[in-house]
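Heads up, the chain below is alone and in the form predicted alone; it's given as structure tokens.
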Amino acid sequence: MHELIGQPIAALDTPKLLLDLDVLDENLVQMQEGCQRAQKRLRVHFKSLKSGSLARYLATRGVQDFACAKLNEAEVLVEFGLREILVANQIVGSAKLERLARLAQLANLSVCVDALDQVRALGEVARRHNVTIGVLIEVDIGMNRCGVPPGDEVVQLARALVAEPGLRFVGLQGYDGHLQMLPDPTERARLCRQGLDRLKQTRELVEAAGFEVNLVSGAGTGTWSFACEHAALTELQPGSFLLMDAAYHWIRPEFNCSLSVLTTVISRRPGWYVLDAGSKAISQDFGKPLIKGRPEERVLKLAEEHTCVAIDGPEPSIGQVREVIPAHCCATMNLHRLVLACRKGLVEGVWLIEASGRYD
């Protein structure tokens, strides 16, 4: 694939995932200057990216640390060269357990808990190995997935956790996932800084019961600005923010799309057109995709090979490429298993998304 290199983006066989740098560095400049204002860490989740060399790309702008959902996410970082790695989310099972410990031999590894039963099983597994592992307590601030709820049951977790050999207690996480996608911007802020408040309030419980609180974590691009203006966080942890897609460019304006699926039509009728790939290319889970820069163009309908968009005028010749912005950045992503990296309409990279289309 690299005979890629170099090649104009309307001279690529199609379907083809882009990624355009020009657009993620100034998505990325702005989130590291809006934490920097706000002297908060910048943890970027590496859900929406799975790509390592996309990782080790942002590593050479600053990006030391990372989120990550998964173990398969935090395994690819590691091998990429990234060190700094927080698996937001419980693992639970002995087979991911040694897989976590086998990662915290190589890297500064954190995870999440939010039960007595996953410390003591994290607390085996690390002395078995001779690995110290850092453990953060989940705080449900509003979501109702994972995580204790706010007050002295986290308390508890925070003492049994220190006690826990093979353990490093390094702080709490409260992620406000049901609020990014939220379109109300003053009711999304108002439920951030709620979610936030019972966040706080937390942390001064377990530090007055004698537990240093090193590291506060949450918020996601939805929520980031309000997140910078809270005193709950010490960093924050968006990911989408750097490719942006359809539903979330209309609630985060500010940053751009960097990512689209490069698409040819194939066949046309008046007033509609159809494209080269559909559902299995690109993502619609929040809604349908948009033409990029066409906005007399609409997408009616995706199957999966193909997708059927109507125009306003004149329709395309049989040949002609079209940008097709996903509804859905992270999907997306999910469905590839390369990105081609361009700048000023030419190819300068081709990165493999190892990540995609794993669930372990």
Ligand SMILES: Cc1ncc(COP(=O)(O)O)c(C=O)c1O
Second form
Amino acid sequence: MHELIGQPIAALDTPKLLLDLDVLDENLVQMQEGCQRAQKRLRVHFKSLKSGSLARYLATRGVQDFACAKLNEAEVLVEFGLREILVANQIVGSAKLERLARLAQLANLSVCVDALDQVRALGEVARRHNVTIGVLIEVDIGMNRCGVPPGDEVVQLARALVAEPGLRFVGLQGYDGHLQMLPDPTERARLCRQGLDRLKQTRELVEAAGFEVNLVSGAGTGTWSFACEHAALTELQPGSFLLMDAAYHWIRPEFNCSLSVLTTVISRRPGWYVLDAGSKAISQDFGKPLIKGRPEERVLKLAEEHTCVAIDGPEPSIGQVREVIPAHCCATMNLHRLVLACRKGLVEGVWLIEASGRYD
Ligand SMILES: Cc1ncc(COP(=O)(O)O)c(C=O)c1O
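Alongside the form predicted alone that was just displayed, please also present the structure of the form predicted together with the named molecule.
Every chain and every other molecule in the complex is listed next, the one we just looked at coming first.
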């Protein structure tokens, strides 16, 4: 595969997953500058990226802190030398707790909890391995997924946490996932502020009870700028803003799509053509993909290995290429083993996506 380095995109066999590094860099700088202006730290969510080489590339551009959803992602980060990791999720079961404790020997690792049972199990494994595990209490600020309701229950959990010698109470996480794709920006901003107000009040309660809160983490690509304007968070944990996709670009046009799937036209008829990649290469859980730079060409349907596209003008000839912008970048990364990092039309790197297809 390394023979691809230096090749022009136009010469590549298809389908191939492409990452435009210039666009990625611009997205990163914009987020970094926004966070810096707001005096928030940036913690990049690795569940969108899943490639160790990509994480390392970001590290060379100033990203130190990463979040991940699953332990396999944290293991990839550690393997690639990244050491500031928040597992922004609940980790349950003895096999996973053993893996978590091993990671805590190698990295500055934190994890989320929302129940006493998790606190006890984490405390036990930390003691047995003689490690310290950082812990954030997840607060449910309206998403109705994991998390303790804002208020007293959080204080009770903090009390139990600080009593566990192997655990270090770090702070709170409040992620507003239900708002990320809300189309109306005014309503998204209002609800985001409402959720963060409750998070801030909860922090104040925890501090009034005598527990130090050093870190409050949350927000995603859809709420990032509103979170920057609010005092509740000390850091933001977005992920998709780097790759972007058709669904998110509509919500957050300030970030551009760096991820695409390079495909070839393999069939045509009047008003219609067919590409050589389908739902096995292009996620459609967030809707239909777009054809890059060709708004007049409309994706009609995806089969496993085909994408059918309607066109008003003359159809492209067989063998021509098209870049497809997926509707969901995270799920598309999860479908591929390799991504070609490109710049100015040339392949610069062939990067494995080590955590793709893994759910543990
Ligand atoms: C806990 C958590 N934080 C942050 C994010 C932000 O992700 P994105 O920026 O991709 O919307 C997610 C997305 O699923 C998440 O689950």
